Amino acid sequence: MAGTTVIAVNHVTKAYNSHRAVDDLSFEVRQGEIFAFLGPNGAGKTTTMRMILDILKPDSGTIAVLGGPLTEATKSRVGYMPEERGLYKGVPLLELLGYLGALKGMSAADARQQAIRLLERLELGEYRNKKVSELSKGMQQKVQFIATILHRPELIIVDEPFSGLDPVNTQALKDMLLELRNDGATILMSTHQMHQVEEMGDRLLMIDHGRCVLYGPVDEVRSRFAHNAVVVRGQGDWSVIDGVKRVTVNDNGREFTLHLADGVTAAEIMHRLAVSPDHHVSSFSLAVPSLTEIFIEVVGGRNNHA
C-alpha cells in the first residue's frame, strides 16, 4: 500500500497556557489507508485533528494536507465528522444534505442524487423529508456520516464514528469506510474501540500527553508486544511438550495458550509438536496481545510513572 503522503505533521506543538496539549508530534498519513489515531482522553487527539483541519494553528512545526497548507480549494477535498455532532435540527434531510453538498462545490442535482443513494444505503430513505430533530440519535449520526462523505472526499477524518451506534449500524459504517478506502480514499479515524482498529486499521499512531508512544503498521505494533507464548488448537496433552512451562485453556477448551520457558522459541515448539505422534495440531500462531491490552500496558504504565 505505498501511497503518497496525504497528511504530514512535522514537530508540531500546541500549548494552552502552561499545558502542552501536543508536544513535538510528527507522523504521516498515506494515500489509500485507514490510519487509526489513538490515545486516552485528553491526550491531544482532537487538538491535533483541528490543527490538521486548520481550525487551530500550531505554535510551532508544520502541517501539510493534500500536498501543502490547507486552503479553501483543498478543504473541498476533505470530509470531517467531529465527535461533537452538529446538524441543523429544523431542516429536512434532503434539503440539509443538498445545502452541505453545495458548500463543498457539488451541483444541486448531484448532491440530491448522492444524498438519496446514501440515505437508502443506510436505511434512511423513508426519512428523507423528515427534519433532523425528528430522528433518533443513531439516525442523526448516520446523517452526519453521510454529510461527511457526500461530496466524495479524498481525505476523510472521522472522530469516534461508531460511538453510540448499535452493532448493525456500526457494521454498515465500517463496510462503507472500507469501501471508500478500497476506492482510494484516505481515512484518519480516531476511536476508543480498539477491536475496530484491529479489524480495519492499516497503520496507527498512539499518543499520550501530546507525544507519540506507538507508531506503525497495526500488525507490526501488535507483534512487537507478543508474549513468549503460542496459541494452538488440536488434541493432545500440551503440558508434556518440552519447553512449555504452563498451559492456559481458552474458548471453552477449544484453544490453548502454551506459555514458553525462557529462551524457548515458537519455532522450537512447532517442530516438537510436528514430530510428536501424540499431538494433532489444527492451528498454531503466536500469542499476540489485543490493542486494548497494549493500550493499557503502554498508557497505564506511563501514567503510573508520571
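This one's a predicted model, so the numbers in the text were calculated from it and none came from an experiment. For clarity, a rigid core is taken as the largest C-alpha set superposing within 1.5 Å between two forms. Residue numbers count along the first chain shown, from 1. First, how it differs from the form predicted together with the partner chain.
Look at the two-part rigid motion between these two forms: Phe284 and Ala147 go with different halves.
The chain behaves as two rigid parts between these two forms; the smaller one is rotated by 24° relative to the larger (C-alpha superposition).
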Given for the second form:
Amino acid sequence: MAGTTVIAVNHVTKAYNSHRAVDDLSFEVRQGEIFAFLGPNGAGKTTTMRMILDILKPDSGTIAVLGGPLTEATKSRVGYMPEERGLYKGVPLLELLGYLGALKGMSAADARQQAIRLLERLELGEYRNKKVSELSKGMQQKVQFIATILHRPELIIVDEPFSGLDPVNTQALKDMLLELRNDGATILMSTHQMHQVEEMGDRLLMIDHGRCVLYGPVDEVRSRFAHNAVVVRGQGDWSVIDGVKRVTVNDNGREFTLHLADGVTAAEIMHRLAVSPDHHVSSFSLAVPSLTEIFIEVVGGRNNHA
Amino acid sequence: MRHMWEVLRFEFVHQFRRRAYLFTTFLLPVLVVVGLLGIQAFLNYQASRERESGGEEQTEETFTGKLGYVDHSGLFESPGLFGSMLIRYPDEEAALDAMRAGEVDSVYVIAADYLDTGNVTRYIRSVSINSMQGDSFFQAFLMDRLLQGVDRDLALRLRSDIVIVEHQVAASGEAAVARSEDSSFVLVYVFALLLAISIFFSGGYLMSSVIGEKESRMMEIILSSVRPLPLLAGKVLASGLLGLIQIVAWVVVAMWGLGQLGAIIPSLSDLAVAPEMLVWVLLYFIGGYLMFAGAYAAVGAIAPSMREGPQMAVIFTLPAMLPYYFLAIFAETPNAALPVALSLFPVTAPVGMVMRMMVTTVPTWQLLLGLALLLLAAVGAIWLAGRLFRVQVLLAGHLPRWRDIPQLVRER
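Since we've got the form predicted alone here, give me the form predicted together with the partner chain too.
Time for the whole complex; same chain goes first.
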C-alpha cells in the first residue's frame, strides 16, 4: 500500500472577497508518511486543510481524499485536530469522547473502550469522569488529540499539534504519532516547529501567500539548500586552507563554517585538513541548513521582494 | 440522518441535565404551587378562626353589624330569618336612640308608600364600608319578605343575580362565546406568558448552544464530522423537545395550580380548559417554536459571542410580545381588528392567538389561517438559518456587517 496517494490536491484556488488565500495549489500526500505542511502565519494552511476536510469548498480545482471526493463515509476515516483548541467545558471526558466517536460512526461501547484505553495511555485515566473545565490546558490538548485519533482514522490531519505542550507531553504525542504512522496511518501535520519536521517528517510542503514554494522529501529539500560549505570544530586558522573562500563563526562560537570556492569539494577539504599539522579537527560535517534557515530564507526573501 | 440523531441525542441529554433547565422546568412550578398551597392553608386557618370567634353562620353578604328598622308600610312586621341581625323598632325616635346607644349601626325607615315608591330612609352614625354592605343586606331582607308565599323556585330566581353570557357577533355572522372577564384575564396572562417564556427559553438554549460551540472552538471539530444542516436540525429538534417538556410540565402544574387558586379567588374555580384548545395551543407552540428557533439559530450563526446574541435576538423577541402590551384589548374585545391581526401575523401569532383562544372561541378558519401563516414563516426562518448556518459564517469569529448578510444568504 505504501506510496498510494491519500490526498491529491489539484490546482486548488480559494479566495475570500478579493484576497486569494490559496492560489493554484497542487500537491499529494502518500500512504503511511508524515507530511509536514509549513508556511508563515496567514499563508493559507488552515484554509487548505479545511478544504481537504470538506469544511470549505474550493473556488476551483479538485481535491481527492482516500481515493475520491470526501463523502460522509470517508469523513469517518479522517481525524482532524484544528489549531484553535476547544472542547465542551461542562461535559465529562468519557461522554464527550463518546459523542465525538459516535459522530464518526463508532458504537457507544467501542468509543468508550477506546477512549479509556487512550486516556490511560496519555495518563488521563483518573480524569475520565471529570469535566473538561477541571483539566489543565495541556491535559485538554491531550484530550483533543485523543478525540482526533479515537476512531482509528487512516488519515490524521493535525494543526500545530505540539503548541502549548511541555517537553514531556510533546514527546508523548510525538511517540503516538510515530506509532500511528508505523501502524499504517497517514499524517498531515502543520507546524512552525521546524526541528519536529526535521525529526519526524518524511516529506514537506511549504506555502506562502497561498502558493507552493517548497515541496519534496525533507532531506532532499535541505540538501537542495545546502551551500558549498562544511562545518568544522577544532583548532587552527581555517582561512589558510586551500579552497576555503571565507570563514564564518557560528552562533555558539565553537563551530566554523568554511565556504568553499567553486569546484572545491568537501572531500578535498577533509583531506587537506587531515594532513595539515597546523590544524586539529574534532568534528567535520556538511553544512546542511536547518529548516528554520530555509524557511527564513525562502519566506523572508519572498516577503522582502513583495 | 445519523448525524442529526447523534446531535439531537447529545444536545438533549446535555441541556436536559443543566441545573438551570431542571430548576425552571420542574422545581420552579413546584415551588409556585407550594407557595399557593401555603397561602391557601393560611387563609383556611384564618377563616376557621373567624368562624370560631364569630360563632353563628352569616346570612347573605359578609355583613357583620346589626341594623334597626322602622316600618310605616305595614308590610314588614317581623325580621323573620334575618332576626339575628335586624331589630324592629316601633318608631324613629326609639330606633335613633338605640343607634346612639350603639345597639345598631344604622337605621332604615320604610316609608308608608314603599310599595309605590320604594322609598327607604337610612340613618347612620358614620360612613363605613359596613353601612354600605348593610344596604344590600337590608334589600335582601325586603325581597325575602315580599316574596313570602311566592313559588320557591321563582323566589330563588328573583333573589339571584342574572348570569350574563356575552355573545359577540362577528361580521361573518358567527357568534363567539366569551367567558366571564375576571377569570379570562388571569388565564390569558398565565398561558400566553408560559408559552412565550417557553418558546424564548428553548430558542435561547438553541442560540447559546450554537454560540457556545463557536466560543469553545468545538465548532470546527464538529464540522469536520457533521455538515451544518444536520447539525442545525439536531439542535433545533433537541431544543424544541426540551421546550415541549418544559411547557407540558408547566401546563400540568398551572392547571392544577389554578384549581388551587380557585379556592382562594372564587371566580377562578369555574375555569376549565377544553382539550381541543390544548391541541391548538400545542400546534401554535410548535409553529412558534420552529419560527423562533430558526431566528435564534440565524442569530447564533452570526453572533460571535454570548454578549451579542441576546442583544440581536431582541429584534424579534420584542415584537413577539406585542400582544402583551394590548392585554386589556385582547381580554375585553378579543375579536376586534387589532387582536385578530396580531393573532394572524406570524411573529405575534403564538402569543396573540393563544391569548384570544383563552377568552373567546376563535373561528376555525382563523385558527387554520394563523397556523398556516405561522408554519410558512417557520419554514422561511429555518431556511434563513440554514443559509447562514454555514462554515464561512460559523467559523468567522466576527460579526458580519448588516449589508453583507443578504450576500451571505444568497451565496452558494
